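The chain below stands alone and is given as structure tokens, in the form predicted on its own.
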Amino acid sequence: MKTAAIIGGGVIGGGWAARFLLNGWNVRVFDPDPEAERKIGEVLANARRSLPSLYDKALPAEGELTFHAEMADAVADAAWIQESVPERLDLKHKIHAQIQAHAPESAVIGSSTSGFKPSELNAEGARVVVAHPFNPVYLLPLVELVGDAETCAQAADLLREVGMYPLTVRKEIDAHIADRLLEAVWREGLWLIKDGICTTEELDESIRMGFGLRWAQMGLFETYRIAGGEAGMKHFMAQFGPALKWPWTKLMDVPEFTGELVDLIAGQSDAQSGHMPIRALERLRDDNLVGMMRALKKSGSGAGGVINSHEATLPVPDAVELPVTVSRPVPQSWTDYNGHMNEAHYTEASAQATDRFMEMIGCDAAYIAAGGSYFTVENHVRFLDELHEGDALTVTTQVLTGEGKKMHLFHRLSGPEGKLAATVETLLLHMDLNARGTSLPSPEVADKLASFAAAHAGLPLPEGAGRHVGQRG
């Protein structure tokens, strides 16, 4: 099991340790601040309520979280090393000389530094490359990686690993890449406000009802391409490029932030939202993170794509006896006015417990895409009792039949405490995808199932199952 170590346990600082946390390495924390333990729990719990609800496969065990009042203990034998101390160079410098006393050699050492660069960074002797991480750090993939090649390279790789998506920067230059396009954002928006053009709710609301909900999915410049029709992007540019040389914009420009600023801005901000608490707040972007992010997976865009990619790389349950098919979470998505799981999500839990028991069997992303597949030709759903959000949901699947064209499975899904929460049995036909119609499987696919059909044949079932969708056997 690899370890972290995060200097800094503040927002940035609790982010990373999470993300690291809840994909199985164990974090050691350095923080002289006697609330950090605190604070780090505190964004543990939000990280616990929202990463695990992005995947349809179980994250790896948590690591172990320790505090530790030495730097030297903290550090040891860490692969990845994580400062995220305020943004003063003095500071950094100074941390990062603790650090690379007492560091192995063969740690990454990052700097969450959002305006610094690496040349800035070493300039004392340090070995350390810019990790910019976007808040929350333990949702959002991106990482923009700035410093040495290899070392950036091992950073990426390990990134990949907690299922981050790390953007290697070509060149250096001050904020970066995501920064310098947020101040520009930033600048105008300060002067639009100054101006008593709008308030800050309405320049939020700009943001979210429009262009936000594009750049989440496409980006700056793919969306422009749409813009510019059958003619892409040169049409774009030839018909709004002219545009940039009128005087709409102050972006080189910053009001000063007198009090009667300040004052207003903060006004403002309080009557957008000050009716809700911080960490209410978090949790509400948490959940609609959530919501796009798992919208984004169906098509693979954006951070959808990463994490797909993460989850390719979770491991499948072993072919046990009884096996466990999905042990997950249940996400906020999922539960409905009552305030438990909706019916609907019943069925899809046992869908995706079908998936993985295919995958078990042979009958993979490959196969699927080589022709053969089966497809689901009746659900029997009993409930029994209430999942709600962040409940443990587990499913275990059993073969009632699995010969010929034939698959027939029973899913027990369970709760807390392993509590029966329902049952779903499912009857299967296997089909020649170019065809169009019943076919027989594969002989692999068919031996492995007929192997878990003879191994599931003694086994007890509840009162009723079995008899819906196809008798037993």
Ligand SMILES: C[N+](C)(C)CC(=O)CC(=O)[O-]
Second form
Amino acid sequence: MKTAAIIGGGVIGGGWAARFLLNGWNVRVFDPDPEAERKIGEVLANARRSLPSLYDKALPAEGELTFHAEMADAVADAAWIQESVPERLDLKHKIHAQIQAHAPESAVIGSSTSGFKPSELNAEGARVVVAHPFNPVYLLPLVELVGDAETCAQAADLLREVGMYPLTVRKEIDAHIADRLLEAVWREGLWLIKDGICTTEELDESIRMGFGLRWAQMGLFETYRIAGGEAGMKHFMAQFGPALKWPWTKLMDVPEFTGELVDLIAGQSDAQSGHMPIRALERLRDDNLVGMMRALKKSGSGAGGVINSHEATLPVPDAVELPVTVSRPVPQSWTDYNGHMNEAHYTEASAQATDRFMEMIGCDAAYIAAGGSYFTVENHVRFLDELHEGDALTVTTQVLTGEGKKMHLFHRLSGPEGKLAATVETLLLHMDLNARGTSLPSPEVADKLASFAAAHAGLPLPEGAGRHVGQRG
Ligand SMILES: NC(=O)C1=CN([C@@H]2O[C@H](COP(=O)(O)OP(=O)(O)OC[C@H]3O[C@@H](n4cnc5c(N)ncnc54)[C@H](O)[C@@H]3O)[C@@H](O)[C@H]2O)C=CC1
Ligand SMILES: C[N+](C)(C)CC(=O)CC(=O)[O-]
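Form predicted on its own done; form predicted together with the ligand now:
Expanding to the full complex; the earlier chain stays at the top.
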């Protein structure tokens, strides 16, 4: 099991700690703040209820979290050391000298800095690369990597292991790529509020009701390609390019941070969101992110593609007696007006269990791309107990029949402490996707299915199997 050392465990260090821990790494934290353990615990609680909800496979078992008063203890044996102390160059120099004195030679040392360049961080002899993440680090995949090419390549491999998307910046520059964009929008936003054009809330609506939705799935340039219509990007540039020379922007000026401006922004922000504590706001943000990222997962766009690639590396359980085919917390978006998991999502969870089981017998993406698959032809759901937001949901799958074109499965959905919440009995037929008709599976798939069927043949017929709606007793 690999170890990550987190130096500075605030907003960003806490997010890094959760990202590594929930991907099976041990995490050692060094932070002089006596509240660090409590704060990281709260971030971790939010991460536990959101990150696993992005995946249809179980993440690795959580690593061990420890707190250390000495830098030497924190960085011992670390494969990755991530510095996330406040954004002051003198402090970063001091901390990197301490890290350097104790870090294993082989460790990647990353800095979360939002703006400093590697040449600035390394001016006093450190060997740091910029590894700039985005908040919340446990959900958002992007990490901007800047610095020594070999170290960045090594860093990129490790970041992919924990489900992140490393973007290596070609040349060092203040504030990398994304923060330059964010700073530009922030600066412009401050002027719009200072000049009384809009409030913080109105500015946020202008983003989230419109272009924010576009950016999450296509970014800027792909979106504008479409905005050029059939004539495409050249037409778009000819039409809207001249406006860039008009004095629409105040980008080069920063409004003075007077007490008046700070009070104006903070007051409007309180009016907008002050009714919610910060951890509740974080949970709202995380639930929305999970919902959006799961939608992107279906098309493989943007962050959804990163989750799919990471999920493909997660291990599939062996042919054990009853394989676990789903293991995840119930996401908030699956709950309804009755305050529990909505009936539609029992079927969704069972469909995910079927997908996972198909993969286990070799009916995976490559097999499907080659033209073979299974179609569900019948389902019977029994709702036995409520499930609530955040409950640990586990699905096990028993093969009732697995021969010829038929695959007859029995999924058991269990909630906390293994209490049975539902059963879904499902019948599938093997299909030839080109002919759009039933067909026999490949010999390899048939063999694997048969080995599960044989392993399950000795088990008793599950209680409830073969029932129909309205049956008594
Ligand atoms: N907050 C954000 O949205 C983002 C911040 N960053 C970068 O991450 C870094 C940290 O920022 P935040 O987490 O927001 O700050 P923060 O203020 O939330 O956390 C900083 C932590 O460092 C600890 N610390 C202070 N002196 C220390 C020392 N000598 N040794 C060890 N720990 C020490 C503090 O106790 C605190 O827990 C900065 O470089 C920032 O630019 C990067 C991405 C986003
Ligand atoms: C405001 N900020 C510069 C600290 C922002 C970042 O660095 C990235 C983020 O998460 O927005």
